[in-house]
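This document starts with one chain, in the form predicted alone, laid out as structure tokens.
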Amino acid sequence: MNAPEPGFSAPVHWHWREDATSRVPYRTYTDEALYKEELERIFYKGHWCYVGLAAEIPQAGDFKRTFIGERQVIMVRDNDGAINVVENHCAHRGVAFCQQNFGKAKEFVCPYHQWNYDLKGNLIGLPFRRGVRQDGKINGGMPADFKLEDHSLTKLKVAEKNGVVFASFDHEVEDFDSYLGEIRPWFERAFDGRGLTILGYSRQRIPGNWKLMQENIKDPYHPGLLHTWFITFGLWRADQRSQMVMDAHGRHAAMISRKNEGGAGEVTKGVTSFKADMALQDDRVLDVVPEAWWKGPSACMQTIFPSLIIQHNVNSISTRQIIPQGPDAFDFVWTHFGFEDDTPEMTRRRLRQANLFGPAGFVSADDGEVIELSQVGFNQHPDYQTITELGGREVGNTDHMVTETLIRGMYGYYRKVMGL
């Protein structure tokens, strides 16, 4: 991990205790200056950010436009089969030249002055570079020392891991396997090298700070309390065998659990979201078939800091990309996928179970709402702080889900990176 740089100083009224990662000042979610510093220190330096799945751009010339932080980037497959990521702004006058989220191109051409770039991001031509002949003389043109190779698009460092593509503006970032650290076996459990198939997308803008979604998927405390579907049907609840695992830095995590039969029990007493008489009119939504690659757990929710969530819950699998939009909003992009060797029946099952998740999902709609309500509370009382002390104040892996250790781990790391 790169050492934090000096430069950002939190105001004294933040009251973030030196020894506490379990008390997070509300201003951490609302302060504009801190947010701008997060973009520089977290999204643009020292970290790998998710940009997509290789299966989204299978052929030469296929591209996808997306974001790292607030900067638009393009993931594109070149004629050699390699995947490149370049920033979406022309080297000439800064125009965001790509206006499509997906497409196919032989080269990229800026609409303003027709500067054109190959699929690796190299400038390969521009109009009137040598000037224009008129009345027996050459008028205009670029200076004699102008070189095409000096004016490429901004090229990012790229890592592809078993079909998942990450990129970084920081070419000194550590290698990707080291970046994953102790979470790597769980990443490779979902992405084991099999070919992927894209099943569909959904997208939402959530009016809350981007870190709240990282917290949400590092928080095993809430699923069996907030989500009626989870506690009632046994998809995720506190009486299941589970593990909470993080990397050595505390930045990445995996919440791992095993489905049970649900129904009434000790963990449902007094829980208003539990609906004992709830029944499905179409039980195919929960037609769960165990798969060999699970190796036991029926759910593994991973957070790859700062921009990716990998969702596996029963037969539904997806990536979820976090794109910050200021201190109080982020875009959340879901890519639902399956495997090339899936049967048609399994593909249909994955699509049905995807109704549990996504912006209007039977489960995930709850998360978007409570994140918005959290942001409302933060703005009302900026001098307060959150409490994340379930399971104690320590940071470490656990073999149960009655804990907030993963959130504490993330904020320990966050404070180091931000120099707080």
Second form
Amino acid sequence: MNAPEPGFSAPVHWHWREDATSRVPYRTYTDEALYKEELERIFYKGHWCYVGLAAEIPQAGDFKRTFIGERQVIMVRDNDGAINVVENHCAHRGVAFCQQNFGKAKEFVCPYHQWNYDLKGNLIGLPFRRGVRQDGKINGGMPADFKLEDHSLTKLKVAEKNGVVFASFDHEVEDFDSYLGEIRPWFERAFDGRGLTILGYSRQRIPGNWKLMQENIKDPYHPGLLHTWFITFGLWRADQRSQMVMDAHGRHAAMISRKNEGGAGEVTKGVTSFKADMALQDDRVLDVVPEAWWKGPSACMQTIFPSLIIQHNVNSISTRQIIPQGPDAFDFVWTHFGFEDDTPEMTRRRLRQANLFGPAGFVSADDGEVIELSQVGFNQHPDYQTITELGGREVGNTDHMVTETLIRGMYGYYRKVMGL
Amino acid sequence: MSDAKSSAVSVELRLRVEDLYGQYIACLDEARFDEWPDFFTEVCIYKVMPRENYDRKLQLATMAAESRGMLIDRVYGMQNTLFHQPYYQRHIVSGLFVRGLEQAEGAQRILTQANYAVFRTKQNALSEVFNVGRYIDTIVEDEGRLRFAEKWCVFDSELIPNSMIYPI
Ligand SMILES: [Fe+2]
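Show the same protein again, this time as the form predicted together with the partner chain rather than the form predicted alone.
And the full complex, kicking off with our chain again.
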């Protein structure tokens, strides 16, 4: 780019309806300056971002590299068993010294000048700090007032909640339980402190704005329409007993539902994705076995603003991390997991059902496809706006899924944070 | 690696194996997906899996099937249930070799490996590298032809460019 970007001096007002969020201006998804401001106000300040599961780093020295916003961070277990999150950014020359996604370390050493840090991120030494003796005199060295403790890695505030690890660059951020707010019981339903086992990862880059993925999992309208498997086999559709729940800010949400038998009914009339005669050759993919921890509902899809989706759908469970890559793309990292007390049969069942979820998933590959196509539309008409009015223009919890209330809730919060 | 074992593979068998790969990728690249499950035995393993999972012995696959029936369901799923932007695939396979031979229940199993690259071409768009990796396969004689009893598509590509719809 030749011309410098204009600064984000004053919040821009782009035709938001005065006090509603039922229309979202397309520029919200495309503007470069707004995106930079989102990184500052949402990903780097005032919010908790997902970094991983404690089970990914079971032993002292185990680490995982990941991202908060566009910044690289390392989640590492130290010798006291505590989990620390530090920025992958040497205090000396800014080098992203860690170049493995997973590994084991006794300390972190920057390859450039060998500054070394302990597993809590403290600078513990650097070469030639006291100079080099030659011909009876000391050459060089750091100034006398140089203090190691002033040059730690950037240490993030860490919250480990029942095996799930969040971090924040903002040490003033509210405590994690109050951050979750009214969503906490649903979070604790999936993560009640039992040990987790990691089944594996999927990574995709979706060419759309990161908020579209939050919207997708705050949108109970589409699953029974876009996703044939959901409506045909009764995994998610509008005639089910369901609940849409938000925290008081409207930023986090849970979509909760109970599967039914599927088949034809009022909600399949005129729905072209419904396939009355669809039958599986090998139905082990849908060999659903209810689990006690569900306490009823067969699905609970949570959005923890801004960076995490927690998927429980039948026997498949995963975390999905959102890593923004500019205004028009994000990386989507899936970590499928199970519980330590799973039988081998349950593990196999979770792995089979994973065919429904992920970059090739029967009910999620198409979410990425439609997000990409929404972004195409946004790029072409910066002055247009979306329509988010199913179930009205107001925001509130519901006991049905024929609504876009959760999306409106998120944008109410977003407007406040962004000053829009 | 067992040179002694793989050298026992006749030239004729090697040519049949090579032909199997040619037929397999032609089937996919020409989008004759209904014929694709027939390249596998009735009970089989088909996995498309990120290399990080394979190397760390994590079991999650991007696509996984354990029977020809599941492969048929995958074809039905992608053709009739998954909304997607259509694309052409073009597979390039190279470096095919026989890793060894195994006897299992009186039948010979041919263990093979090969590199693959898949290019994706969407309508009105430039061709792009979609997925690169290797096949780690097991081939058997079945009903007078060679079929895959196992096909592991272990891909290097760290990120799937949005979604993966068609098999590799
Ligand atoms: Fe969806």
